[in-house]
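This document opens with one chain alone, in structure tokens, the form predicted alone.
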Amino acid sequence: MAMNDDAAFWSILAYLISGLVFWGGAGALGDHFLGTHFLLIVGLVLGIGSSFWLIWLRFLKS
């Protein structure tokens, strides 16, 4: 099924943007929670690392 670019678009920005909420939050929480203060930093990180791997898996991979 193929996808025009305008649709591509934004579903590769509503992936980075998911991550990053997603990740980030949970870091937050766990900052908040166990009253450290380098999770959110590490779900930031690992919300923008799992969000280019799915958009490489969806869009990239041969």
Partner chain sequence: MRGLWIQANPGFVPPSSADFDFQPIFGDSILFTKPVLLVFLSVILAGSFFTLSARKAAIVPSKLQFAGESIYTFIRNELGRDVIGPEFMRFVPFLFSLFIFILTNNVFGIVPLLQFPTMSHIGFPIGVTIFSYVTYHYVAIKKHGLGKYVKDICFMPGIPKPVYLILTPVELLTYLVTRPLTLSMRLFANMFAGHLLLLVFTLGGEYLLTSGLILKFLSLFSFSFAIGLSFFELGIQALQAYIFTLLTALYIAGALADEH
Given for the second form:
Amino acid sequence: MAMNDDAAFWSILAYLISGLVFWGGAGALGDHFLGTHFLLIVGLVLGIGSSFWLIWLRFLKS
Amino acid sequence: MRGLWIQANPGFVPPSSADFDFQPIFGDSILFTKPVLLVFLSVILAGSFFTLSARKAAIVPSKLQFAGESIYTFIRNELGRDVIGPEFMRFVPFLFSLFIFILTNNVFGIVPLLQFPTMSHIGFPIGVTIFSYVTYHYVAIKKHGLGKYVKDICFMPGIPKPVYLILTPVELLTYLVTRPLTLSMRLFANMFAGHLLLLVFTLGGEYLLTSGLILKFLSLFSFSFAIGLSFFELGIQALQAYIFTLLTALYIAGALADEH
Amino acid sequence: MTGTLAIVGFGLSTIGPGTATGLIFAAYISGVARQPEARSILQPIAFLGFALAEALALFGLVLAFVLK
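Having seen the form predicted alone, please provide the structure of the form predicted in complex with the partner chain.
The next block holds the full complex; its first chain is the one shown before.
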């Protein structure tokens, strides 16, 4: 699937940002309300993992 | 004696984001400031230029007609036909106005006396982005139907069911927020940083002029750097207008495509 | 001078990913220029490398905002 380079570039950037923001944000909120300190890191790793998975599904598979 | 030569005044105020705030032009109304005036000016300028260039259209074009037509042909062929495909003619007026509007407002950043790129206020890029956002979502919904479009975004094939819980929010956030946000943020950040860069060298040169004799000579370098960077900025401004229009065309093409 | 040191840290953390992205796309462009039909093979590889490199810069951005 060879799509246009510019569209792929900005979509990948958008995927990375949204994964980090959503799950990292969820982790930060969990830390804030539960008083823990590890949920942020878990959220960030989960977020970057889901971003990579989506990028792989959308751009690299096939 | 030596102090007189390289003496520097204290109190250099570096440019900051406060330089982007303007006083209201009429009375206290915050609705009408210099950026808003520039937007109106850009619409009048672009509108009258293209009206004049198309009014006396002839087979052998005048210089004005040639200029207007080559810009139009560029947008139609490079951004419309090559990117969107067979249905491109519907979108050419939109892409063309988008490109001209952003280009005119950006170039105001280096026009003497005006010297402010309107797009360095975040509200204007977001406003422009809303147009392309509504357009490409509307095109996609009209083409595929609302249900299928949402299903395409939320549930991509080929992954086990529980993983949707993790991936679908990220996908929705990407489509609805992050992609249009990157579109407007890039334009805004480029114009903001470019204007700030010019301000640093111009204000720095002006400050050096008030200092000792040797520093007065050094201000020459600062001013010539500012002039050189102005031409560099012209390139950036045209490029950003082009990239914004190109990405809008690409998103429309993606909405028209059979599958994402 | 006022400000926060986290921004300096973010600035430092962008050097590596910036260099990496430049190298990746330089290689991608010269590969496509030499052999245009290899584009569909090269593109996923180039963009995978870009995503991996860019993730580090975004980690820097997020941590600059989060860590106090």
